[in-house]
Each structure stands twice: as structure tokens, then as C-alpha cells.
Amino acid sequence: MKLWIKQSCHRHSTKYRYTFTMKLLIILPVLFVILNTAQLQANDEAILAGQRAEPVTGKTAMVVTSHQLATEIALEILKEGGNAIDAAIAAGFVLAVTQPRSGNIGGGGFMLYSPSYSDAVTAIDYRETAPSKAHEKMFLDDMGNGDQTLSRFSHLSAGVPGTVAGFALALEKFGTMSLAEVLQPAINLAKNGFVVPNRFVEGIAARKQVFDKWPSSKAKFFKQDGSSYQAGEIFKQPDLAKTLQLIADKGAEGFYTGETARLIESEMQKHGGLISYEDLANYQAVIRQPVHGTYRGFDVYSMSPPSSGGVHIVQILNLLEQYPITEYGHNSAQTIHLMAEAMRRAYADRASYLGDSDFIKVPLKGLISKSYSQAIVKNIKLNRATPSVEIKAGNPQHYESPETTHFSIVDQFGNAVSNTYTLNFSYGSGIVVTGAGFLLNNEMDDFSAKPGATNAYGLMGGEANKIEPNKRMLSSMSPTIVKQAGKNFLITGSPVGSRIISTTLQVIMNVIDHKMNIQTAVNSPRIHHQWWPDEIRIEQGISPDTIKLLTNRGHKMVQKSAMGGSQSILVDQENRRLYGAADPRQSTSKATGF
């Protein structure tokens, strides 16, 4: 059985795959009959008892994405014998068609892959890179101030896209299906269209002013007479279908060279952008070691630089591990106070130390060191907020040893994928590549335009994240896999900029500290602090009494819109059950399993 599972993680012939699947279908029912059904039912009831929300339950596999079509197609691939990587790449391409606000082939992201047969976790970095002609002062005006229009809504705002290269690399290393096979559902949806939901209609309306600037964007997102699509109507994308077909026919080269690359270069040359044909041809996705920490006996794996997410999730967990969080209670004043104090210190370090580790030395081991967290905790007061103006980056070197979307998948072999990718803003720059049918990212805004300047999410940056040619910009994306006794336990992550880190953190804490089932853990009200602005941002649902207690401790409390969109899976290895949780904050999200 172990041999079959291991072989499933590598490419093999279609004939072998279906033979393997038939063997598996014969064996699995026998295994599950052996299990005590009554015990499983009692276990489910114990997990769900007294909690406000119930997750989707599966015995064999689970898919949770931000769009129901992506979820259903990925699950179908698993049912037909594909593995988690096959399903993930199919879902990623489908989201590029059905959820253009964040699903993409014109952006980039990060993926974690954890096979069932090994403790190893692989991180795939397909973050965008700065064009070769990019320079440190490209977004500064004559007065030395940042020009947000240039960094967010112009052709200069686009980094070299990484999604297609990242997906192709993942499939080559760990998949069992061809790129053409996993792309076919997305091609069909682009060519034949899909029924648009309300969320799609509302998103287009919110970005109309941006789309109106670009004829290619207007042509894609509005009808020929200029009117808007309505919920229930069919939306077709022939140019995108053609671009996807080129990738299916020619592999990643069908995007990074040839016709598509020439269309991107032409788009740039006409509008003052910097991405060249050579930039595209030279782009490479990278396999990296994930960040690894521990929290109360669980192993936590998350994305390494150029993401700051994994570093600071582990750092914050290290700080909070020193307190009896379970005893303090979920979203109590004491718990929120400590979370905010830990978050503000981590984000202060982020501003000083985090960037592309291929260009700068990130003091990674120091930042995630338990000793470093013990030193930081000495400066946290249990009953009083520390003003952010008094907090500077720590000295982790001393502890050195020499609109975004997320989806989670666990397959029938036990392999897990956690993937987060983005265009940065909802619909990225708002610019569609003429003739190619996809949106350009505006990830260049994630660089520091100058030291001390903040990006669109209010995150302060420094020298470590300055613009340099071919450099990857800093990110908060945090695809995360938590293991228990070496086995996959929690697969999670989230969209939404700087709040990705705090959202993912709280899902982990809700499961481990507060013993919530995964759906309740995802649904629960969230809080966020990022050093600057000096405030605790909260969702609706935090008690007024708690808000008053925190205000009295010196915290500024600000209630704003919902944060994140965590699509998560919890694996009960002992009872062979999978629990999927789609975040209700995103109306099109769906979890399903079998």
C-alpha cells in the first residue's frame, strides 16, 4: 500500500494510473467496512457537538476552493484517479477563468505540497519578478514621493507573471496528468462560457472606472453595447481560451515564448510598460524549503521568503505559545491583547528584515527562533498595550545559527496541497492584455517605493524590499500545512493582503488552542494588527465588553469589513475522516469531498 501511494506522486502512464485507480477502488471499500461505523458516527458527533457550524465531511478526499466550479472539477479529477497536484493545477486554471478578480495566469503565488508517505514538505515559489529594466526610483515623482497611479494602475505596475511556470513545475515534479489534460476544463469554460454569479457582477461594477480606461478590458468585461453582464447570464472569453490552448499545446513555453509573449511585450511597448519578451522567456519558478516551526506539539510548515507569511506565522505562534491561550479563552480581552502585541512586533520585524532571499540575507533562523521569541515576550505587558511608536525591529541576528485566492486539497492517497495566488488588487491592474484575454497583475506595488513608504495594504517597507531588476517582491501569502505526528493534519491559507498572516494564524489557533471544528474555526470573528496603523482591526462579532476592556488597556479598536477567505481542510488520521470548510465570507466558496 505504501509503495502504491509513493508511486502515485510521480508521473506514470495513463494505463498505469487507471490500473492503479481500479486496485484502489477495490481495496478502499474493504478498509472502510472494517472500520466501526458506529464509532465514526460518535466521533463526528463529538467533533461537532456544541459548535456553531458544521464542516463538509468526506472519507476519501476533500477539495475546498473559492469557486464551486473549481471545487467540482478538482474533485472529479480525484475521482478519476488524479492526485492532489493534478486537481490543484486544474482548479487553479479554472479559477483563472471563473474568478478573474483573483484567479489568474497573469499573476503569481506560492504552493506547498505534502505527500502522504514522507515528512517532507515542498514549497514552490512562482511569485512575480521585477522586469529587467525596473529600477529603485521608478515610482517616485520629481519631489521624491511615491506615485500610486504608476505603481498600481499602469503597465509599469505589472511584474513578470509566474503562475503558468509554477503550475507547470508542480505538475512535472509531482503530478500524474499532462498539462493538456488538466487544462481542458478551463479551456472549455473559457470557450463555452459559464453562468456568472452575483459576486462576479458586483466585482465588475466596482472596478468599472478602472476598466473604462482600457479598450481591451472594456471588451472583455462588458457587452458590445457597453452594458454589464447580469447574474445568470453566460460569460465567454474566446481570447483567454486561445491563450490557454497554447499552453495546453506547447506547455509553459506556450505562454513565455511565441504568440502570447509577443502580445504581452506589444502591450507593454504601447503603454510604457517594462516587461520584455526576454523577461518572459527567462522567468523560472523555484522550489524552496518551507519555513518550519512547532506549536504545542504540532509541526507548522508555511511559505518561506519572498513571502513574509510563514516567517511571521511561526514567529507569532512562538510568542503566543508562552501563554495559556486555551485558559484565557477565544477572543477574550486577554487573548486578543496578546495576539495584537505579538502581531505588532512581528510586523515591525517584517518591515526591516523581509525581502527576496535571493537578493538579501534574511535572518530567517533568528526570526523563527524560540529563544528570540522568549526575549521579545519580556517586553510585552499583560495588561497594557505597547504603543507602536515605541516598537522597533528586534535583533534576530543574535539568535541566528551560522484580492488573492486560496485553495486546499487532500487526495485519496493522503497527499495535500495548499496554494495561494494573486493579481494583488481585485482584478490586479485592471489591464487586460489585448488579444490574450487575461489581466495583468499590479504586484510591483508590493515593493517599497522608498524606505518607510507604505503599500496599498498599509504595510511599511524598507531597504530589504526595494525595487531591483529580476527581484521577487515581498508577499504576505501564507499557504500552510500543519502536521501531527508526521501526518497531514490541517491544510489552510487565505487571501487579502496583510491580513493573510493573521487570518491563517487564527484558523490554526482556533483548532489547536480552542478545540474548534474546522468550519467553526474558519467562521469565527477575526482580529488584526500590523504595527502601523496602530490599531486592532476587528470584524463584527467581538463583544462590546471586550472592546471596552481592550480600549482601557490602551488599544485603539476599529471595526471594519470582513477579513480573509480561508479555504481549509482538517484531516482526522485516526478515524480516516476529512473535514472541509469553505469560508462564508466569500459567497462562491465551496467544500466538497467523497
The other form holds:
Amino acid sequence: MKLWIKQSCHRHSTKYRYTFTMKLLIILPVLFVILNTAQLQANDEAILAGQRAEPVTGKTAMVVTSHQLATEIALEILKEGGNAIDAAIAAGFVLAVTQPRSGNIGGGGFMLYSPSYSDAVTAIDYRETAPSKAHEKMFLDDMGNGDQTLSRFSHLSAGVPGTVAGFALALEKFGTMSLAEVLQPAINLAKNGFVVPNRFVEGIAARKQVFDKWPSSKAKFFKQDGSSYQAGEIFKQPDLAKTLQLIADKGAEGFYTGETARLIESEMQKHGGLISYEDLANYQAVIRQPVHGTYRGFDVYSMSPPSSGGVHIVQILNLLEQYPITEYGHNSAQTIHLMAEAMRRAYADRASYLGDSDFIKVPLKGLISKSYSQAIVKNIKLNRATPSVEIKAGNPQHYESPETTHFSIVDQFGNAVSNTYTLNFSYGSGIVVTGAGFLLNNEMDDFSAKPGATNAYGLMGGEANKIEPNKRMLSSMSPTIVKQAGKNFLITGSPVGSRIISTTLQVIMNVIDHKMNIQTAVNSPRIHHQWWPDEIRIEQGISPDTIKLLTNRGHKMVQKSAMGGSQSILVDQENRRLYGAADPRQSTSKATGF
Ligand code: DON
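Form predicted on its own done, so how does the form predicted in complex with 6-diazenyl-5-OXO-L-norleucine look?
The complete assembly is shown below, putting the previous chain first.
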């Protein structure tokens, strides 16, 4: 095109050249807009062709969270010039108000951040820690058996919260706004209230028995006469507003020291909990290297220990990369068989090797190496399930020394945030800190109470994940960023315990192997295997024929409730187009872009 202009101009006079150039200057931008629009439309059409679900589209920025108010406020922050981190922290605090089942300041989580200007990805670890007085046998009864009421629904079940420290660190490192600014929307919503949706009402009703045990929890989640809030009514949280205001005024110290820290300590002392004022004052969020692997030419970044998520997503992808999954097809018996075989082996390794890498040596490089996966694949039979009793943790190379909610954001500068945080269960321990208005996590249950004991998600734990003072309990949370040619491509992650790893994995596979648009990738029926129980757990939507084929290969097939809540974004860098997919498994979730 450029060549043609040069040659054709060459034959004419200067005046003609001038007029011609002027015309071109006018025509070219118009042509560019027309062609570009046509290209975008063609691209959209290609994205939607043959797909069952349509993502939300945007050209500039995209936010996907599990709650409409969090999405809208984060988007507003972007529109006013804030970046993805500003929007993420605002959304995180709003979720702590509007979605108390998982949004939190009394829990912890992980965040991945990838700025547009470099291909570096930073991981922020704000996982809870065991209190300094925690010890290995704290959840064992006189007979040496794990006491699940203690590890899940008592003051002992709470780890030292990390969310406020993590958010403050992320904002200080990468944000452009102050804590007070990003907190303001959450404070307003806590003070003035918000209209509760059905999901909120049903969530509280499902946990009523737990809340009834604690006057502070009853007072927060029920009306003064003890009756329940109904959908459409306004829910206010004055104590929480005060606690958030202290953070706005004093920074993270406004939570980890002073009045709030004293309220947490006195709550613990009254009810046999272990978190002390010093534990709070000493809490530190940590910047870590994310796990990095490749899958069919894409770069996959996900969370490193104390999460097992990144290690096992990369490990399972390494195994599956050795098969022609695209050819085998989405959710075909052959694909599900191989996924289950890969998953059961990875979860067996998880039970043996994974824990807080500040306390134990995790053979991370070995577990995610291509050579380790090549060795494992030799033991996978193409047409027969290997019973889990026959699977033991593998032998990866060398130790080197050293209701959860997920949201994804891409800002107008191309920066991306992938964040998963949690209280562990829906509403955590169910215990509201008296006077401070927020729920405590029950994350201590993610430690192994004793070798071989399972946590609430049936995940087996061993020595590597035993309870030790100040240690972080092993997690499955997997905020993930996939890059294509060094640029942000897929921002994803999910809640729901052990199924976080398999859910995130399937969104990646659905996009890369099965060429689905992001909404179809998120919506599609999921499968899961975690070594023990020895079963493939499936969602509704896997055909009876497929189930029969898999049963004939020796798999136990079990259909249970939906898995995950993967709020995801896909970036089409070439056309600067953003596609947002809210997971329909969570009715309050919302994607919005501009
Ligand atoms: O860190 C973990 O792996 C779990 N505590 C996450 C819990 C969870 O995802 C609950 N989800 N709805």
C-alpha cells in the first residue's frame, strides 16, 4: 500500500502531489475507521460463531466480579482514570460489604498483577497465618481424631487475617489512589446499606444455625426482632463501616493495631481463640514469584505456594499437552478420561509435597517440569482408569532451596488483575468480631489436622501441611493470567476449594484447546478428580453415553452440584477487544466493560 502511493505520486507535479496527499490524509483515517470497524465486527462474529453463549464486549476496559455493585464501582474507578489495582482494591472492599459469604476483611487470598508495560507478573500473597500459639495437635481430640467443630466453627478455626495487608500492599506498590479513596464506596455501602438480592437471603438462611451460636453474628445478619432480611430490603452494617473507616484513616495499621486489633484479641480471649494483638501487628503480606509454565505456546502464570493452585494447573497442563486434546474433543470420554488421570496424579503429589514454602521445601521446579510430566504420562493408560489406590505421589526432581470469590479486571492501560480471596467456608467460621462487624475466616481447617486427615474439601494433607506457628495453610486458590506473545490474554480463576484448580484448568483448556469464546468456556459443564475420593465428579450436562463409556473404563462417575464461579476476561490484543464472562453459576455475578 505504502509502495503504491509512493510510485503513483512520483509521476505528478508538486501541486498535484500536495492535493493528492491532502485527500489521502482525509480519506485514510475514514478508511481506517471503516476497515477497523468491519474488522472488529468480523472478529466479534468469529468469536460468536457456533458458540452457545455471548460474552460482554468492551474496547477499553473490563471488570468481572461475583457481585453487580462491585463490578459497577470498579468500572467507575477505571472510567475516572484509576488503574486496575485501584479498581481491584475498591471491588475487594465492596465485596466485603455486599457479599459477606466470601468478600472479606477477616480472611485472606492471593492476587496476580500484570502491568501492560512489561511481561512480568507479580503475585501478592495475603494468605492467613496460623497464630503464634497454634500447634500441631490443636484440632485433635483425646482419641487423636480430628475435631471438625473446632477446626471449622470455633474461634480456633480462624487464621490471622491477611486481606487488609494484601490490599494495602498492592495499592502502595502498583495503585494510583489512596486507601481512603478506594475505601469510600465500601464505607458508604456499609453505612447507608444496599438492597439485598435473593442469593444473599438464601445464603444467610443456609447458615442460620451457625450464626445463632454467636450473639454478634445474630445481631449482624438478622433484624432486631430476630427475623430475616428479605430480598429487596436494605441491609446496613454500621460496625463494619466504622472498621473500614479506621483503615481509611490510618492505613493497614488501622486494622492490625489499635481498636480493631483489640476487638479481635478480646473476641479470642473470651472464646478460647489464639489470635493475639501481637499476631495481628506482626502480620505481613508477601510479594512472591508466580508459578510459570507453558501450554501449547501460551505462557501460564498462576499462584505459587502457599497455594497449590499454580503448581498443579501447570503440572496438569504439562500432562495434557502430550495428547491431541482438540482432536479428542470437549468433554468427550477420551478427553475426560485423560483429564481425570492427570488430575488424580497431580492431587496425589499435592498431598505429599505442597505446603507453605517458607516452612518446608516444595519441589516446585520438579513438579512443573516437562520432563516430570513425560515420565508420569508413561503410566497413564489410554483406555483404562488407574485406581487411586495404585497412585502414590510421584518422584519429581530436586528440591530447590529455597466461598471464596474471584474477580478479574483489565484497565484502559492494559494492566490486568486476577484476584481470589476467601473466608474458606461461606461466611467462614460464622463468627462476627463483636463491635467490629466482620466475619472471621475458618481457614485453619485447610491445614492437615494430622497426617492423612482430609480437610472440608476432602483434600488429604500430610507432614508438609501440618500446623506450625505463623505458618500459612495450604490453599488451592489459583488466580491466573495466561499470556500470548508476552501480552495479557486470559485472566481467570475461581472459588470452591479443591475444585478451583480443575475449574481454572478447564477454562484455559476450553479457550486454547476447544477454541471457545470466553463465555462458552466459562459456562461449559465441568468435571473434577482429586485422587480421593476415587471418582470423577461431574456437573449436569455430560451425556449419559459419555458417562457410560467412562464407567466401562473403570471410572466411578458422580454428578453433584455446580462447581466454581470463574469470573474471567479474554483480551484480543490484535484488535484491542475485551471479552468479559460472568459465571452464571453465581446469580449475582456481572461483567461490564467500555
Ligand atoms: O484456600 C483454599 O483452597 C480454600 N480455603 C478455598 C475455599 C473456597 O474456595 C470456598 N469456596 N467457595
